[in-house]
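Single chain ahead, written as structure tokens, the form predicted on its own.
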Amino acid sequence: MAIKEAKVVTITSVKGGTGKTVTTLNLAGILENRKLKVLIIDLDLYAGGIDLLLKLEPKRDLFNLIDDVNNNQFESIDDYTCKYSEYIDVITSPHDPRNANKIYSKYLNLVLGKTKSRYDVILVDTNHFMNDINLVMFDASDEIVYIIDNDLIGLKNMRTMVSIYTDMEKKNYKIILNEAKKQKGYFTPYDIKHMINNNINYTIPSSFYIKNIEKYFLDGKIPTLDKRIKSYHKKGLANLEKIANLLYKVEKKESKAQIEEQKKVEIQNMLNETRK
């Protein structure tokens, strides 16, 4: 039987400050609600802070993983993942920024190869630079998700990326307009569609603006896992659910957690039969 591999989704942007990392974490929360096993890889090598937002204290990071693979010292991926919850694990960006330059793109596929069989979805949070690290990750991704906002420079940059993808005949990318920011919107969705020369695939509505979102992260909480958020932000959550369907349609596949639970039941049944 073939081993089912995780779907790899890179979440990126064309400028800073679009809400990319918060969206990554919120999507991870949506996927956890579906009992899907999620790995978050923080590939924002110089400014990543997912461990800080989730109040994690990892002993090893992405640099240690790649360095050990390179030196044949790798034993288990568990040595490099930090557990946030039963369903969410994290591989953090380098704690020492000097190590960011030592992470070479050629090892990214090796990292994915050692993690794909263990998760349902791998979410890669990256920065907005067009460097070799990101380009290799884009090529290795099943889907590339761009988070944009109502910003003239960002929209100009997104139009450029759309043009590049069109020239490359690459279609596995989606564009999400994040309106859930404290930002005055000068352009309507209709304006943006024509400015970027592409459809907006999904929108995070302005009603999903969370005034005290910093408090959730100070407590190490993912907003979409919070009962209060679920109660007061149903429209925004419904839109995030649609985006999550792109990442993994649970009704069409068994999740890793479901498969593992089924194996446990089968083993227990075998033990019961042996005891008889």
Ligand SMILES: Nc1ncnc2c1ncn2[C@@H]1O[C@H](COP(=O)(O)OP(=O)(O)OP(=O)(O)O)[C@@H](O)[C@H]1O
Given for the second form:
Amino acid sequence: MAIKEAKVVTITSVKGGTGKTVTTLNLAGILENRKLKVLIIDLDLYAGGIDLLLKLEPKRDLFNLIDDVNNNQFESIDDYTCKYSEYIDVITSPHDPRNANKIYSKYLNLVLGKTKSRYDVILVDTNHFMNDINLVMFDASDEIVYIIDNDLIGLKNMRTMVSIYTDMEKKNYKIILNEAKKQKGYFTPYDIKHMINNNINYTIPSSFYIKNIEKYFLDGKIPTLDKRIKSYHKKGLANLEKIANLLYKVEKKESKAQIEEQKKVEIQNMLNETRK
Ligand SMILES: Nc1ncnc2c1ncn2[C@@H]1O[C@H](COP(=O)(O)OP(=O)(O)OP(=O)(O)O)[C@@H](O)[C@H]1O
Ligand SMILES: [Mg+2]
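With the form predicted on its own already on screen, would you show the form predicted in complex with the ligand?
Once more the chain from above appears, this time first in line as the rest of the complex follows.
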């Protein structure tokens, strides 16, 4: 039997502040609702803050993981993943931003190698730079998700990215228009489609604007796991569900949690048999 590996999905953009981090966390929440095991890697090395948003107190971060592997100090990946819930773990970005400079792209595949077999989905939150770290991460990803918003320069940059992907004949990217932001955009989805020379694969609708989103994060809550959000933001959630389907088609595969549950039952049955 083949060893099941997590699907690696990188969330990125061509300009800052489009909603990458919020979308990463909301997708993680939706995957948790489906009882899928999720690892979030905060690859926004200089300005990451997922530990703050989820109220985590990591003992070690991504830099420590790579540094320890390098110095033969690595023992278990559990020492570097921080538990948010039964289903969601996080590897946080360097606590000391000076250490971000010491994270080399060549170690990313090593980190994935140590984690892929333990999760259903690995969500990687990035910054918007086209640097070596992000490019290597894109190459290691099954799917790259671009979050765009209604901004002229951002849309121009997205068009450039689309033409680069076309030249490279790479197709494993999706474009998500985030309309759930405060300011009303000038361009219509029709304009945007033509400006970026590509389809908008999904839209996070303006109705998914969460007025007091900071309050959720101050309490360490993922909005998509919250009961109020689930009942008041049905349309936005439905669209996020569609994006999650792209990341993981649960109906086609058994989740890690289901496999573990099944294993437990099998072991229990074996024990019962031997006791007879
Ligand atoms: N659904 C939403 N409702 C309300 N505000 C939102 C929503 N999605 C994003 N925002 C707001 O948009 C801003 C940018 O979001 P976020 O931090 O996720 O962007 P980012 O792309 O990760 O930014 P950076 O490039 O700095 O990492 C934040 O202030 C966030 O609160
Ligand atoms: Mg971010």
